[in-house]
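Consider the single chain below, provided in structure tokens and representing the form predicted on its own.
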Amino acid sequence: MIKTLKFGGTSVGSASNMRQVANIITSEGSTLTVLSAMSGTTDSLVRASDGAVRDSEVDFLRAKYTECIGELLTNKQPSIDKMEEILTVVSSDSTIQSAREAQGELLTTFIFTEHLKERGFKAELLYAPDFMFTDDQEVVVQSKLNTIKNVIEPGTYYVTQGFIATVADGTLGNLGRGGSDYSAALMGVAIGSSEVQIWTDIDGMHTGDPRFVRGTRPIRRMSFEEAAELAYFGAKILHPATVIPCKEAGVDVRLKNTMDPAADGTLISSSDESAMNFHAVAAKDNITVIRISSARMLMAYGFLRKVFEVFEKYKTPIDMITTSEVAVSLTVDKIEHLDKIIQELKEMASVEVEHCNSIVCVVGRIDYDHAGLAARVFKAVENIPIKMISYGASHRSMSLLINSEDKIATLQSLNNFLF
């Protein structure tokens, strides 16, 4: 069996965990296993790109992932000398801020991989960027790694970075915040997978996020659609766009927790058809509410099909969006251009902008034919004012706005209530 597995930053903090990583990946019978950096690196590298504090920041991961070295290896120069010849990268003027960000997976990677070799497996270390390439509009994973597929030497682990890839213009960039699980879907569709593991510090997906409420239990099995939905509305534990090509490929993702692997975890797939009505919620924050209002709207045509050429034409994406006669409302949660973007709508229409929001999406077998479901989420937020309600798009899910000082007592009240 062919199986991907991705760990994150937590997963490969320190050496002990590393270790750990170790065995996971030789019980399982990894055979691509894709790494991030070391909790607290590509933070430390953003900071970098300031050069006034960059000495700072070189010393902390010189001092992070020296002492990584020692506690793990016992043949330590190779990795010191590639961690010199990555920090002289970081530390000069001339390394693009996308470049830079990307060498805490180099490491990372180098490193656990001279850790396999030092404990008599045999380990390949491959460089992402040979085989993942991106022009900001689409990952695409190219021939290099699809012949591994045919050359795969059983018993052989093959290590490889998340998150980076080559850019449009053949520079060394990276995906994004949380792109290595994404990194790892494509991967692990392109080489066959049956299975892709993510592997994180939570046992799976939870009926609600832990960090904020509690009571919450982890979801065993779950559909594509619901994983989607969960993640695209905050749910931390996997990248949105992770599910996409593993659906379409059927294969099948497991999340799982490094600090304890002998837990369930939760499986992800296509043939999952649970009858539960609500499976669980999660919470997205930053998000901006764009109102539009215009006498020309009624009894019109083509009027949001203008609204919506604006987003476009600054590459804003609408999460949530509800419309009557004469007014739209919407929300967004990338304001790079929220200025100009105003600017255009209001040549058209009156326009009224809110910040700090919050969406709360419930996600689960929400039927439209099956009476009582809505007010039952509505019961357990009558306390809360709303300010949208989106439902309809699919039976999957249910999403209401917020102001972000409610989410907490919000999530903890449909779990309560729900669950």
Ligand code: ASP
Contents of the next structure:
Amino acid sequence: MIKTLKFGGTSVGSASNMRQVANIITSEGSTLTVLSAMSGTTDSLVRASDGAVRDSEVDFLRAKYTECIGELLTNKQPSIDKMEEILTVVSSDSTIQSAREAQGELLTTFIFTEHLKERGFKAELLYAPDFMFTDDQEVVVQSKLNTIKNVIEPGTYYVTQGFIATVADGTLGNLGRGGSDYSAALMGVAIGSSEVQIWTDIDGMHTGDPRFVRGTRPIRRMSFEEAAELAYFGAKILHPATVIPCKEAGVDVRLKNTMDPAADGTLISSSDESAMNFHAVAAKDNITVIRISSARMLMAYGFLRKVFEVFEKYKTPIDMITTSEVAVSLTVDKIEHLDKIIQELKEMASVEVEHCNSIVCVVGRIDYDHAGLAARVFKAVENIPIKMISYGASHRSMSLLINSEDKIATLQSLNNFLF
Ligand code: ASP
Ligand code: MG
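The structure above corresponds to the form predicted on its own; please give the structure of the form predicted together with aspartic acid (ASP) next.
Next comes the full complex, this chain leading.
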């Protein structure tokens, strides 16, 4: 069965990178290739929601795509025409913002497909909103994609857009920033791929975030659970929802580096064969902690439910929780409705709020019956004030809440100490 390969914005960020992507996919017999928009262009489309800067964003997009088309293609006119059609949509006041943001993927996949054809490959461009549907709860891949599963011809390269989908009211929209990894996972599972590959500009998941930490190493293998924790807690390389459909369907996810295709990358699967106890550390910023305490909680039941209901009412996910007999602390990163949440909580308890925190998450095989593992983590952070500790919900991760200003020191120290 064919593989699904997804390439991120940097991987298709220039004509020479697009050539490289074409080299990679055409070394396979047939593929479903899912692309992000050229790097920087979705940011530009987001900024273009503001009518005051829209014209200059359109100029930026035209310059970027024209350069790419100029360098990549011999027969440029169809792509130039497509670009102008798309820039008209971007410029229009009547275009809804989520549809405007989707335009980068449409143009990037068009140009890339033209390139494959010019190189003599049989390529077919699929329009993702024909089979990707979303309301704000769930993304569904419709059976239409199944049809390609049945008609795949050897040597045909199918190209489609990540990120974009038909939204509940039937219009064009998207899955939210970074969503093309998730698109690829859903599509790969739908067509029965043996593997979903996510190609970026780094050789797989590292033990820490190389932007902040010196001396990180790529991780060869990890479990779905670990990858999900890491992606959620700030490893920028993978959208957190990506592993869910793959785990359910038993489809492996492989992270690969477009700039260095020979590098091993990271294989995410249901078996993790690493002998190490600690695999990686990630951090998530802009965390708000809410401390709720009430004497009424003492020996009472139902108190937590009342607390959680307030968060549910305001559609605010809770990340970390710790409890004592008379208090519960929890963290959120979505603070849109914070004022209302606090107001309601104050009717039942005393409440304290603190911003500018980070969650640091250590993942690995932190087995329940293994003495000394927590001690190693704590030893590494002995000089850092720790504001919350969470372990035991899973034996795959341990999370610490710290002041954001201590983040880099914490990550570095954990990296030095654990790996
Ligand atoms: N192009 C979209 C973004 O920049 C989707 C993606 O790259 O995953 O967020
Ligand atoms: Mg991404």
